[in-house]
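Next comes just one chain, in structure tokens: the form predicted on its own.
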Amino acid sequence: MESDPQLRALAARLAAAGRLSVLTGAGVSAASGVPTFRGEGGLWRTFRAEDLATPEAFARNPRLVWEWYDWRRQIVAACAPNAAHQVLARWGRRPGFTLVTQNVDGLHELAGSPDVARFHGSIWEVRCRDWCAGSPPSWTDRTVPLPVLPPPCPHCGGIVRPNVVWFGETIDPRVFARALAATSCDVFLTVGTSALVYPAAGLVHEASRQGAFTAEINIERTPASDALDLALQGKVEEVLVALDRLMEAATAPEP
């Protein structure tokens, strides 16, 4: 792999860039044993994730959501961080690094990736439902399984909700930004993402109309594949270690 032509030049245009901006998607937590929810087995029982992840049907069945989202923190409880996240963890340690995640299962936090902008929020991050004066805008809740389904509110009684962002829910305006400033970068990479789900899969074009060279990496193409300047198929995280030993290479001082 690593004698492949384009990935050493993308090799070499990630070891020189000053300002490196990474989007990460479910692709790159596919290997620790984290479901897609998209595709092939995307299902849980008979519902697709675009059924469940919407404040409509949190307040049509809250129980029903829950039972999903713990489902969901038990498996993702049990997995590891994958080499993917730990080479993104060792480049986020370089300056001028930005490491913007669709995922909202923490393994990028967990690997080591400080400052990590979750643009869909934390499945373990818990707010209340309504909002209430007695309780922070929210907090983290580790608890697996939760023994009570909906969880209550401890501040007022009520139910919380899971603070991830739902189908039809804006994006947190200060993620957003920091999101949109990593588009002012020399080379934008995204990594392990379907590029369907809008704003994020915008982001990567907005990186190409201010300039920079802008590559993917997927187990396939995707439908932003052909407007972006590289784009590679394989295991994410495979090709993730294949470029860092690259990018070592590259920089590895004369003997």
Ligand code: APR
Given for the second form:
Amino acid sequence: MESDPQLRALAARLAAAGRLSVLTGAGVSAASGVPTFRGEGGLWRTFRAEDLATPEAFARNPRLVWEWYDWRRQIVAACAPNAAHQVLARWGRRPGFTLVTQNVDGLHELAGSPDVARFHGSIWEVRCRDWCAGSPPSWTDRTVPLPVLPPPCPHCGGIVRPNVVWFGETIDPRVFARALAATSCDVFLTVGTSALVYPAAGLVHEASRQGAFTAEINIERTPASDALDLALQGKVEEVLVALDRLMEAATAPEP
Ligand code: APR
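Can you swap the form predicted on its own for the form predicted together with the named molecule?
Every chain and every other molecule in the complex is listed next, the one we just looked at coming first.
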């Protein structure tokens, strides 16, 4: 794989980039055993993410939505970061590096990535559905499985919801601002995302508009592929390791 000219070209770009931004999606956690939202294994029972990850679905049937999250939380709790998370955690020590993730599983943080911009929130945080006066804006709850679904709000007796961004909801403005700032970079790389869900999917195009070199790594082509400078097909956990090795070789001092 490391002799692939496209891979070598991307490694050279990455090694030389003063400002490098990476956007990750569910494909990065696939090798850890976390199901993706689309494609093979994307359905839970008969439901698509779009049927469950909405405020309307939660209003209609909070228990059902929580059953899905409780199921995902149990799976993720048993998963460990994979080689892709580890490479990105290493790159996180470079100055000028920003990691933006759509993933809510927390595996980047577990691998040691600092300052992850969590575009869609965290599956390990909850908040009172009604933002009751007695409760903090959100809090961590790592209990798996949850004993009662939907879990009660300890502050008002109402119910809590996952502190994630659902379809139709706005991204936390501070996180959005960080992600937008990351589009001003030398290289913007998207990895393991279907590039279907906006506004996250728009970040790479904004980076391109600002003059960044843009690339994606995915096992298949995506709706973004044609607009990017480079679309590499492959498993992210393998391609990132190969890129990392090539970059190290490129920056190693001469013997
Ligand atoms: N290596 C590289 N790519 C992979 C791998 C792998 N090992 N496994 C899967 N993929 C790719 C798939 O080809 C697909 O394009 O990862 C992508 C996963 O796509 P989605 O399931 O749509 O995940 P994502 O893009 O993160 O979804 C965006 O949608 O449901 C919402 O909020 C949820 O954050 C999520 C958002």
